[in-house]
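A lone chain, given as structure tokens: the form predicted on its own.
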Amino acid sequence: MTTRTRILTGITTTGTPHLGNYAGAIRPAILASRDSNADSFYFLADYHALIKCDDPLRIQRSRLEIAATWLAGGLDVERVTFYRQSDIPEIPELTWLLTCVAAKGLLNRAHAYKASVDKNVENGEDPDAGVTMGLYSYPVLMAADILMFNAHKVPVGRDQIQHVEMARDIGQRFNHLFGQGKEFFTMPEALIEESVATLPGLDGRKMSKSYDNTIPLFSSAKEMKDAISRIVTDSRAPGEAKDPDNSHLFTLFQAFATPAQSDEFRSELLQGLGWGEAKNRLFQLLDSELGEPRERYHQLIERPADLEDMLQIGAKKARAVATPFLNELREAVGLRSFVAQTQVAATTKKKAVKGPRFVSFREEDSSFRFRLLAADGEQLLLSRNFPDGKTAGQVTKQLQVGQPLDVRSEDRSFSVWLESECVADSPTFADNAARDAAIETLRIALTPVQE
């Protein structure tokens, strides 16, 4: 069976996406997500946004705009896992576990931190003036984003390669300290898309809000046309040959045109097409390409509840991976249940052997639940809510007495019933074969050991 390549991409929520973001990152990522061999994770990096921005309204608006942009651009939430970083509480917890093994010397070498220090020194200030721990430990949070889901490939710009390398270093350190022969974390690789061009802005420099030279993506057609009219061109008059290879207007056109359209536009420029008409051709091309997505974008912006529902579904999918994995990591570093330790001590005389175990916990509404984890930490069951810990404990005991299990399959999951009442549910598995294998593991896990 071929293993699907897991690809993870984060989008920092500090601004409104523009044409350069769309062509350079959003569009290629959406196209890549349609590959049947890709298991794609896309997230709104709103914890990262807090490092760069202290304006709550801007962050909130950006989260909405960026989510709507990805969905309007054609991201299929049925095919991918699309979520907000801040909806996954396992991320900050893993960040702390990784912080405890990350070398300070490694973080001292991070580009963003060094750039801030160098700027302060150049201005005659204290080297760490204005440097927050958020900025300093940014690479650890990014490592947690990547390692939480064991991503194989992380598409990044060249300025971000270092962060993927640091994630590898930190993950290897954790594996070495706590793995005992097991590799908890997959070593990620930076994926550099050489074919994705950096789009020029209105003045020919890289399109960026910091240069105030962007072309809006999903604002009105009039605003887009007005922005295109401000593109800087040379002084050649209509009828004079233009040089397409030194025209950022042609570069923009080429990023959205078919090869045949590009060839025709190039020929017309060489034959003396006026810049005014050339800008009009660019507007018509972009308006044709972005008209339908623009309409979908504004529909989504006006219905934030729909966006919220989709992101919550995505968070549930992401946590189905993150929660059992973090439990395994907690166990590895020694954050273990006292009850589980007592049970293990009572059933082994030589060395401790990890077996299936129940983990009880209390929800925010004061109800009680339990999980059944397999020996490798995989979650087999998550119980329904019980009014008190005693009831939850009685159910776990009933499940362990050796009576035939009432297991009911449904699609790619199953549930366990006691006395005509559903008491626990499984995660959703990749396919029915994986579900059936988990049911067999469950039956073995709940079979009493014969003395």
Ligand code: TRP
The other form holds:
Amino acid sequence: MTTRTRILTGITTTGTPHLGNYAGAIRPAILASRDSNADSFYFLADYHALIKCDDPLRIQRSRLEIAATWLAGGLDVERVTFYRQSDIPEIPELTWLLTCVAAKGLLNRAHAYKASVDKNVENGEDPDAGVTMGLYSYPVLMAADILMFNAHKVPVGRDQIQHVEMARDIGQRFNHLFGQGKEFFTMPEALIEESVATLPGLDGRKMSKSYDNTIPLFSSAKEMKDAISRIVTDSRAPGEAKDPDNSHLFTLFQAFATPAQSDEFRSELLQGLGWGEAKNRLFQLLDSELGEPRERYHQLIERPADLEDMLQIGAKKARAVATPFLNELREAVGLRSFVAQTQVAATTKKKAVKGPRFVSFREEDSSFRFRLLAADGEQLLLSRNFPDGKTAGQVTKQLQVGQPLDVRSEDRSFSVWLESECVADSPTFADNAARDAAIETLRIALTPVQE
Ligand code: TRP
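Starting from the form predicted on its own above, please write out the structure of the form predicted in complex with tryptophan (TRP).
Once more the chain from above appears, this time first in line as the rest of the complex follows.
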């Protein structure tokens, strides 16, 4: 099996992205997603947005703008899985399973919650004044986002590191309680990009909406120009040498320029280029870099139905992972179909003799499927869909009676047939040798154990 690194991150949909968001998060994430080794899951964290914002229009607008920004910036939705959190009902469902194992004491220690409490206490108010359960449970929802897709790496800002650690903690606890030796959840790691630009805003402090010092990204050329004209500079007159290393205007320029362009701009500043002209250069640069995506952005915003379609496709891709996985987790905690129960009991017995493990689950359309896992947990087969648990059960039985197996290889995978009907498929393997080894494992796994 290919082992690409799964990279997952969410964007809370409460605002309109500005130049700082673009350089600091959006652009690097889009670049990272082009690495052939990356399997990227990027999503709009709109359930998280509801925790911070009770203005429906703002939520609606922000989701649209953020989706359009990422696509206009060059995100390739064929390559990555791009979706809205709220389109994945498995997320809130997993949130509940995790809520039931998350220690309250752990959540008491969350920075964001503690900050609210500290502030309340300072003001002589009830410690929990104004604290919703949404805010309190914020880290559990985020853990569900991450664990649902077994992300390896989670690119986030420093303020989010604790949340990723909590996801590990909660995931580990779930694994321990219900995994029976199997690790359901991969332990995620926060990825802090040190090299990524934190852009200064108009006044030189970090560009941030809360400082009201941002440069708009895709609104219009005029608005960008107006903002640039408000960049604070020192009072050196045209003709006087400027100090590029102490100029946030230069820092902004550098974040979008090639090294050659930066060098040229630096020497011009040293030679006394006036600030007015310098702002012009910055505008020209940003406009040439961002003019095209800006146009794409406006085209996208004008066709919300297209955006909707793309996000629905993304949701479908995400749910192709989430639905079967959640079914497994439901099984694990005991939320099992009454019909499939006999199956599970049989499976448990098999495990005791270290045979293969059939794990059956129910699809959304209420058909039944099963996986065959080798003794070491490797997935050998994923079955086709069966109308009911009984049929699925019969197929697993038939596979184990010791008849010669009808295995058909195709490319780097294979399928298993019973009476001229394909009943299950293997995953795609790295190469034919890996495929053949898996077929061998399968044959051994399905050979009846002498008891
Ligand atoms: N809490 C994150 C933030 O505010 C957004 C987010 C939600 C997220 N779910 C996530 C980030 C999962 C990474 C992974 O920035």
